[in-house]
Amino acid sequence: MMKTILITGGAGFIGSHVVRLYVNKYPDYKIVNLDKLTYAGNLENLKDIDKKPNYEFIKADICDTETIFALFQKYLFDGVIHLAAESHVDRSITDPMAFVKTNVIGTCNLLNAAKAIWKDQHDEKLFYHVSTDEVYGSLEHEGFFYETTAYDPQSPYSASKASSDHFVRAYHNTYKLPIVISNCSNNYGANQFPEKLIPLSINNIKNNKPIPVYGKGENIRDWLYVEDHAAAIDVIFHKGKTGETYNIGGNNEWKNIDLIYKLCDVMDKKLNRPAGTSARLITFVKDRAGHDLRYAIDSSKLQKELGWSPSLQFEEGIEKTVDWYLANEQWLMNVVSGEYSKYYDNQYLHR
């Protein structure tokens, strides 16, 4: 069935994969990219289809009202799958503002163009709201997240996210709109903005320079492979049940540290050094504000009731991810020189 997906925030990291996986996968839908190319929207991610006959890429803000409803009359979209977002909790806490409004105004945004658009069609719609685990707060050293679980955000950061989640619920208690919303763990993989914790290490240990560690490191997180998250999105907005939430883990509870040190041992091998030669370079810095001691996601309603399980474990993933970042060394020279940025204006902008 012919079907016109409108993706936002798609040449993030996540959101990468997810236009990846929908554009090889359905031939037969229409997959449209639309991203503000901020910071961490890389073009680069998706070189390898962005020629494909059912993709198109925008540029565009979700802030932008005019912009958002003229693409909804225009191309009549049967679903959203929502990922745009300011999504590191650093940033939050230096410009709270900006998640504000990326966050929750375009969140919005988004939802009253679908609100006014889709009308009476809402059997045959579905907009898809994706989320963090870090709207549930903060564990100690027992038990889950679930569903249920109450909100309870600690950053500025997931406190826009919750406040999205919440207008997302509102509007389909309200005007019925045809949702379903995801909350996930902490994501690795390819494509990711070295800022964040893992493509950041990875990218010091290479470079021989210090890897920064909050604390004493000791801040517990559940790590999910990227495309196993793709994959759980697609099983989501297939057969996900409307208005229904889903927690996406990865069954992967790891401490920062021992992260890092799992990374350093397996980067000394790749990097044909001696053992213990990268650990050296681990450096303790004054810990974040707020920072959250654990995150752990139950994930078992949407093995049970959708099928989905992650495919594969971390030590696994992280030997997968090392070997990306080990041969695309181009793509992360170009993402922290912010040569990529000029991706954009020459497959676009001056063809």
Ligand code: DAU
Contents of the next structure:
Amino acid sequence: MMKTILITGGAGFIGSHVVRLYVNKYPDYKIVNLDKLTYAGNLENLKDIDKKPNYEFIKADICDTETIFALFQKYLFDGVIHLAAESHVDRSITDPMAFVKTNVIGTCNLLNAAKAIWKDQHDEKLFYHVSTDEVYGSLEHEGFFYETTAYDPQSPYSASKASSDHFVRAYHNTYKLPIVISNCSNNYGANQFPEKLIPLSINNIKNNKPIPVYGKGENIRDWLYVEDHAAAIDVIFHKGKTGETYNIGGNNEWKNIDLIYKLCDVMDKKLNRPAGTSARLITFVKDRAGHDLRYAIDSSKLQKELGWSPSLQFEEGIEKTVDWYLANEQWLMNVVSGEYSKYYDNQYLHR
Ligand code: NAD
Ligand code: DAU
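Could you give the coordinates for the form predicted in complex with the named molecule, as opposed to the form predicted alone above?
In what comes next, the whole complex appears, and the chain from above leads the way.
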């Protein structure tokens, strides 16, 4: 069936994998990628598909009410997959208002446009909001986040995402806007901006620079390969029940320090360095303020009801990720030049 789908944030890390999947898998859909191209947005991520006839890119800000309404009016989108966001916890600690603006106000702006233009065509439309497991707060060493876990966000980033989730649900309850939400654990894979732990560490190891580990490296994250997240989004978009929430996770918990040792081993092998060389770069630095101890997702609802499960083992996923960064030196060089070096110095030089 012919559909026009708006994907926001499609030039970013996860968004670019979702755009690629949709453009290739659904030649009958028109995929409109709307992205402001902040420091995290990069059209290089999509150069393999950007000439396809069912793809269009629009540079715009989700906070720009006039433009967003005009686009909804022009394209009469059948569905929205909303990924555009400020996504980095450390940046939210230094500049929370940027997160309020894009994540809260930008999301409400999209909801208002969908509500106004879709009116009561609720059976044919869907607003899919992509969110994070961080809205549930922080776990101790036992237990999991379920769809029913009470929200308890701890950072400005997770508070802004929690707020946007609440608005999305409020538009469903109040105006019957057809929505679905997913909350996913930490992603890794190709095209991730090197401010996040895994690509930052790969880049530093490659350049023999210190690997900054916050605190004692005891914090735990549940890692999912980005293409598995994109596949989950596809399943939820097409088969998910309107109004529902689905948790997505890798069932793959790693203590940060163990993950870094694993990455060091892989890098030593790939770079033909003697075993133990990269691990000597590990440097413990001042902890992140309000650092959540542990995230762990229970994704059994998604697995049982919609039949999704992660396809890759972490060992395979991390090798593929390292291979991608080593093969795409120019991509990495382009993103770490300019603004990145300023950010890096502010974040790490005097830590
Ligand atoms: P990212 O930072 O790599 O990409 C975000 C994209 O949004 C960029 O292309 C950026 O240019 C765009 N953007 C930012 N502000 C915008 C605005 N005002 N208007 C239009 N576009 C704007 O983020 P990501 O890691 O790909 O995350 C995508 C989504 O998935 C986010 O909503 C995030 O909260 C969620 N999420 C991420 C993870 C993860 O591990 N990275 C896990 C779970 C959920
Ligand atoms: O859980 C999902 C979330 O995962 C997403 O919603 C966010 O968008 C995404 O950025 C990610 O958040 P984290 O804060 O968990 O990711 P980050 O890669 O920044 O950090 C992972 C862990 O590594 C965390 O415990 C902090 C630590 N860390 C991070 C950096 C950048 C370090 O020890 N050193 C570092 O230099």
